[in-house]
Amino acid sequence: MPTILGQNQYGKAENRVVKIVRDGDTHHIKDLNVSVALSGDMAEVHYSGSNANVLPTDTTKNTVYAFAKEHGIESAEQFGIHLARHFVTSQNPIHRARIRIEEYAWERIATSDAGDTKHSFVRKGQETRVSQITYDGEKWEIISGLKDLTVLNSTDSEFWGYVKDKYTTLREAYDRILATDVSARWRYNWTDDAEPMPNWEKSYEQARRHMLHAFAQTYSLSLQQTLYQMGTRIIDSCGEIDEIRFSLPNNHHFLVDLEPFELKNETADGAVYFAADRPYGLIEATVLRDGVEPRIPVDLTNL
């Protein structure tokens, strides 16, 4: 039977770009993994091998770091726009773009005679910040988001009331440790140039600082309800963000036996737990705005 070219894309992923900008003695850092993907009028390099139409993906490297000098790299999103609408508008076969990056956050060293240090760094181990920009000459598209933020409760978490078979072993819990790995990505309702554009660095700490809040704040009778409650948190407090869907794995802690060595676990003064890290529970959905469609795709942020 005859075959025709179904969706397709191109380009080179990964690429490491570390910027530092230096102001007298004070350096600043920004650490990012960008991927560019391109796609447009692509059949004929499928269909018979020609490149006519090819920007090669070495071209997209060197266009990566050469914007990384020319542009500098106030945020990951405005670093994403600045390549995609080039990608876009210089290359006619080129339709559509789409930037991934990663970035990974620094801070300074603090040494205990000199405060911090102006050119020393750690390397942050609280999350990855993450972006996905996507243009098509026309209209743009920001997802935003985190993942890897570890965050835990050791109270103020329940569990009881759900159905239970003749599988069922898990015994109802009425004080729990709550804990997670949460991958969320959130989707900006600016699309276009003529709009006034967000502060994606504020509108970052923001969403992130609304998240833990509301995990930290939420007496949770489920995981899901606190994804759900951190979901509206978010949109509730951002009004540039539309909808954000997460990826919630349950981080199980399960009270250690103590009997055969004479030892009660569970105490006033507290208790020891064995962290399981698989397998686990996995807690997913989207939280919109009221009269917003989805766009987020819902396998971008689970397995």
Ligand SMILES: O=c1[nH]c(=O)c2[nH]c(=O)[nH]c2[nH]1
Second form
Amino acid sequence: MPTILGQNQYGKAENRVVKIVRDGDTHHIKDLNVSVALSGDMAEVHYSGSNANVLPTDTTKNTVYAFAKEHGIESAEQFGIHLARHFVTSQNPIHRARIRIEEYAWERIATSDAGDTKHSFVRKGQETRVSQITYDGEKWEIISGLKDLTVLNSTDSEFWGYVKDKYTTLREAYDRILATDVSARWRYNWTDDAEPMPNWEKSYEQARRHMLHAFAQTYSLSLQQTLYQMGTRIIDSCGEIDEIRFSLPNNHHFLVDLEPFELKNETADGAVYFAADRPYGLIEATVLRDGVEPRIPVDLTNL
Ligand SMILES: O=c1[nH]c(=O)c2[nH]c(=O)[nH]c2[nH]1
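I've shown you the form predicted alone. Could you give me the structure of the form predicted in complex with the named molecule?
Next comes the full complex, this chain leading.
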């Protein structure tokens, strides 16, 4: 059966690009998911396999990261216009470029004492609040918490001095991005109808606030240390909570190597990062009031 080629397009989809702009101590963040789709004189590659007209999808990815560094990201629209114009005007066989961009919005974490922080951010949009209530006719067990509270520090995070064996390739980091999607469950020490109940709404707000403040205010040498500080802040500040368990993915942001394009991409002057979604480090631990038995299950996924 004779066939002909119909509509076709190609390019690199979902380039996760994070650009930090440093204005002294105050950092600004742009966090985009950029998908490139190109079309034009692409019949031959489909019919015969000749790649003579094919700008590699890998190149389209590099272009996204290099443009983020070289020209910045003023807005998603401006960035997309710039990219689309580049592909169509620089390559004869490419007649059409479609750039799709999702932008993830961040807002500054506000710490009540110091106002807005300069380089600590929380992703806009609501996290999911969760709770589990158990009663055996005598005692109550109330576990509350949240998941998908996404936070990021664009500085004040280091990671070095770790064990190195023959498989270790990780470079020590003295100024890195620290980002995670907080999943936390805390257990109340209220168990008895005869005792006054905590104010659940107020307690949730306070636990969330203390968690965010501790995240923003900890100069971090590891995500483990930050986790412990977040837990300690809650146990110290919320008398009604005795135990808290965290599951924190380490949302890695890798500095993109732009040397091949003669672009310096250094943390100190605001850099472009590849935001990887997997694999991720997963840091989990419980923080307890001294003398209290742990009761929150180790695996939070079904809780
Ligand atoms: O904060 C971190 N903790 C680790 O245990 C770890 N391991 C790693 O590769 N990077 C990091 N970062």
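Residue numbers count along the first chain shown, from 1. Since the structure is predicted, the reported quantities are computational estimates derived from the model, not experimental observations.
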{"item": "Residue marking the hinge between the two forms [rigid parts; choose from 171, 61, 22, 125]", "value": "125"}
